[in-house]
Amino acid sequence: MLRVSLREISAALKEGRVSPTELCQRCLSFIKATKFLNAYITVAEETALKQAEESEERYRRGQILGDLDGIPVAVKDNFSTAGIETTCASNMLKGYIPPYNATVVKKLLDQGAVLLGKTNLDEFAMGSGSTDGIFGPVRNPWSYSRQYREKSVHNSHTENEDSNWLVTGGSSGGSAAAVSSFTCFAALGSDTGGSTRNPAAHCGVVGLKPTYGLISRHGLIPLVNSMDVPGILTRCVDDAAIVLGVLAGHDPKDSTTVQDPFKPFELTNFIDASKLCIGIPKEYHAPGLSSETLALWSKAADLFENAGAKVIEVSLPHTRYSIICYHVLCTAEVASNMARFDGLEYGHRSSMDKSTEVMYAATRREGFNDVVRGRILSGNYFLLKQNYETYFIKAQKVRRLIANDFVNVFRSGIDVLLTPTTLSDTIPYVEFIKEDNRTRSVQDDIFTQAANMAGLPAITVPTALSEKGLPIGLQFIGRAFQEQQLLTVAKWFEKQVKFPMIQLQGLMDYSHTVCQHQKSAFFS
């Protein structure tokens, strides 16, 4: 079974109930069985099997490297991977093979993790649906779940599968789909304004955005340097804590990482809820919030209150400016970061070479999609000399006010904030593309981007199924560098809600046929 947690499969490996090679082969067969989800851009089959064999040898000798030794993982395709193509789902980087690993990738490999491949995303991580990359959109595994199919069976438009499949959310939709469909036990995403938490909520998995500066960004192809954070996607909170313990800590190659050493922690099974103070931000009652999500949010608050916790309504007064502020700062930094893709040193280069200027312009027109070009143009507009003070500087000041709102709330005695992650459950692709990328991003990042601007840790936990049989997640936001407290609260909540596992029986049966040659007591 691949439906166990990372911790459980790690124990099975240590006890010899399954071998790293068997586990790797099983995951690779699941990737083939779920190829139509388009979760992966590159599957590094040979590399993965070699890494699994090396792990198996270490187990044989009793020299395992840690809890991740032999564990299959996936990485979003905007992290550099030595010898494996890294595209950012863009024509600009198609065919680019980095000469080095991102620090987070290196840390995973140093712990013996098996890298299965690179996952799909919105081009250069600009989007909230994982629909805008050059390799096509990612399909949400819940589109094919028994829970959703049974609820939508009477709906006439569901007969056409080509139009009825659901989006994963973005931009780390490939990583979320990979974890949700059991093809790997953990995946890396990136989180700039909610890009890990948004797809995690829509795919029914856990999505953790750590405190800015806790995990190295070295080798993460930047979108917004001042907000980007590597994110962690797993099937339970405990697994997120294990991966965080491997990835966190100072990196001399990234000056934004904190100097303080990080001590990995194990989450307790017990928590005294009566000592907790949970904040409910009143400004998060946003327009467009579905009645189901609102009811679930209210139920979650009652859950804490009934357990003895203090639940207090709090105010984050500058929240209403946050999405506009985020848009200005995001596009300004995008304009700066995308300037490096000029067709000279690496990546796509246009054949139109009448002059350097013509080559530059043609390269960027051919290499970037409309979304990326649009953000570059917006950012450059905000950075023009005559606009700089009016837009960019003012947005930086508002960002400080937003960050101070959180400081004031936490100083008042609040331990953790409880909020929605998304406005509603996910929607069909045909509905999603009726609105443009920017409009969608504004709607879908409304509850998540403020944590990035304040640099705070946040986690989304799958909470319940909607009336349509689709996942709805809730978000917890914690104090800076207090991941242990945040994850402890999230784990307690996870245990109370008992979110149901996705039922993909048809895929399971197909995958069993694909790999029936494998013999293992663990998989029987």
Contents of the next structure:
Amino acid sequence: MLRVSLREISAALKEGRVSPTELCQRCLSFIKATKFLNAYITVAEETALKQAEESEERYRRGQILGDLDGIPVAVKDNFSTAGIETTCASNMLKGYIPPYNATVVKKLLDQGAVLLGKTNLDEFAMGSGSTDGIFGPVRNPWSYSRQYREKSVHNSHTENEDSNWLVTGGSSGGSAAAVSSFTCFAALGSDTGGSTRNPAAHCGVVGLKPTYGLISRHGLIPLVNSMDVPGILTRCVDDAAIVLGVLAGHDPKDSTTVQDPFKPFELTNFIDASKLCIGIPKEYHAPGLSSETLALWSKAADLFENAGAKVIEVSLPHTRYSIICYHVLCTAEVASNMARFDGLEYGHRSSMDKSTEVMYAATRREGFNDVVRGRILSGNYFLLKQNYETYFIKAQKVRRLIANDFVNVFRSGIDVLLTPTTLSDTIPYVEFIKEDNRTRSVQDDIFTQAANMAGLPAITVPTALSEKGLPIGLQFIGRAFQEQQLLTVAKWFEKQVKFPMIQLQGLMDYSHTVCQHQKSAFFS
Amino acid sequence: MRKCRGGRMWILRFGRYLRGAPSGGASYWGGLFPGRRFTQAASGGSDGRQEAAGDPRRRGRVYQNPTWQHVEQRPLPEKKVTVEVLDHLERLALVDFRNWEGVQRLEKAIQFADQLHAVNTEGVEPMDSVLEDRCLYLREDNITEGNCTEELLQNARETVEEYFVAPPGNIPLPKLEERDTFLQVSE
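Right, and the form predicted in complex with the partner chain of this protein, after the form predicted on its own?
Following is the full complex, with the preceding chain placed first.
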């Protein structure tokens, strides 16, 4: 029952085939069973059950709030949730309980959604593996899937079964793992450089990054103010459209949301592919792209062409510089945004109190991990008076060039761009940690962050399984505020590729094995 | 080739398209992007259409080989990141490098960012935000919410009545020689 889509479970709730409390309880027990995935930091059991009961009451009276009423969802732990600890997987905010709800969380709750808990991430959403938070790394559910295990049967040593698990990608890895392992029907992530789409591709779920300015960022603990957007992770494109319909729209509390009215839409099942023009940016064949992903990308292009669409090669000449530009702008904005953590009003506070400056320095030393500190220091370097022009302003100029590349391509009649999402399928944790956070980010964000630079909507759709039995996703980038067109194309594509469902039968057996041994070992 | 229409050919003549682009013309963005600044930078656009038919490197529309390579990063000139700069950064950021790894991280970051200088940005305006062409919403200067003193004070560790308590201020961080920092050791 947990494997169905949001739309299907919503119909089941409306028809009374299942009750919200039953659904909530099932999800909660499944979360307990999949605890070793480490997808959740906080499970808000009591409040979730209470919300489920209220929803059940509404269903009984026939006064439901909408399509999301009674649906269990999860939220990434950098969204503020009133009364529920919000940590950003950092010591700096451990124990911090926000006094308010983020706008997107409020919108979900107003629609009756049941908030199951807060999901794990990289510390302050900096990273591309969901491995650098203080609560430990998130494991990819596909590590335990039958599809992966069958393919790796020749390589696996049964006694090392537990050490070869795969990373989810990041930084919204917990949200992606939660959706992928059927513990919730939709999850919120944040996307600054690909943090929603990267784990979505690695976990075989749909990851949508809306246009910058469409969804409110009020309550999202900011990383890069000019590029952050809340992201949506679901199991199919239809579900993403439903959640988008709930979340999008102007928010007076976030002045970077546009004031244009947003009309929620329903996706049609049929598209006339002959009216479509798909662009294939040639620079997106970057060094390091795996042959499998390349083959899938080619197949997808052929798929559209055979359906009658115009498939054209286009050029985004500044693609190779976008990751460098992102690196400079991101660290600069991070240096500014992390300045608010001083221990005075909230969060961790050091006991050193000789002076304010000493206290601030000690608090920040104790609260931040290496990655965050590294980015703050790099950002401050780029913002120094002597470097401001050569680095920061230069990066802003390159940003305009990148954004203009996209403008030109879309102006020439392209509707949607088709690109890979990641260089390859996901890799084992022991491999992933061989390189440092910055190197991994540079490698993994290469296809995703240009859309953040330009503020364009993008969606990753799970396409096929690799030879190892792991998901590979392809990305569609659309025109600004044209989510309907983008999602329509994505939905059609999703129907064509028929991505297989993850087979997690082994998961329950595994969790029983885990119960017998010490569970605490996994959190070391 | 049968899908190719005359009207589509010009997107591949990238350079020519850029130079001829009007400003302020009707745009799909509805005013989102000004389109007023185009560079003369090398377009890199190719006559892919002509190549497609007989080009063995391609299958369909996707190039079968990477279209660019990573550039080998030049090592930093000596003395670019001096101890003075590191100390200055520690003071500004109020975070510490902690060890050599931290310093190396910074050096690698600078090395990486240096690649930006290869891009020709003459005549290009810096871009602060993708919403630069819109008039963003500013609400009226009226008090609409508040009275949440208790809630806000709850999150602070040290408070007295309705005040956040801070250690004595206006005392600068000790100088490098007197501070307990890894940089002092490294001198």
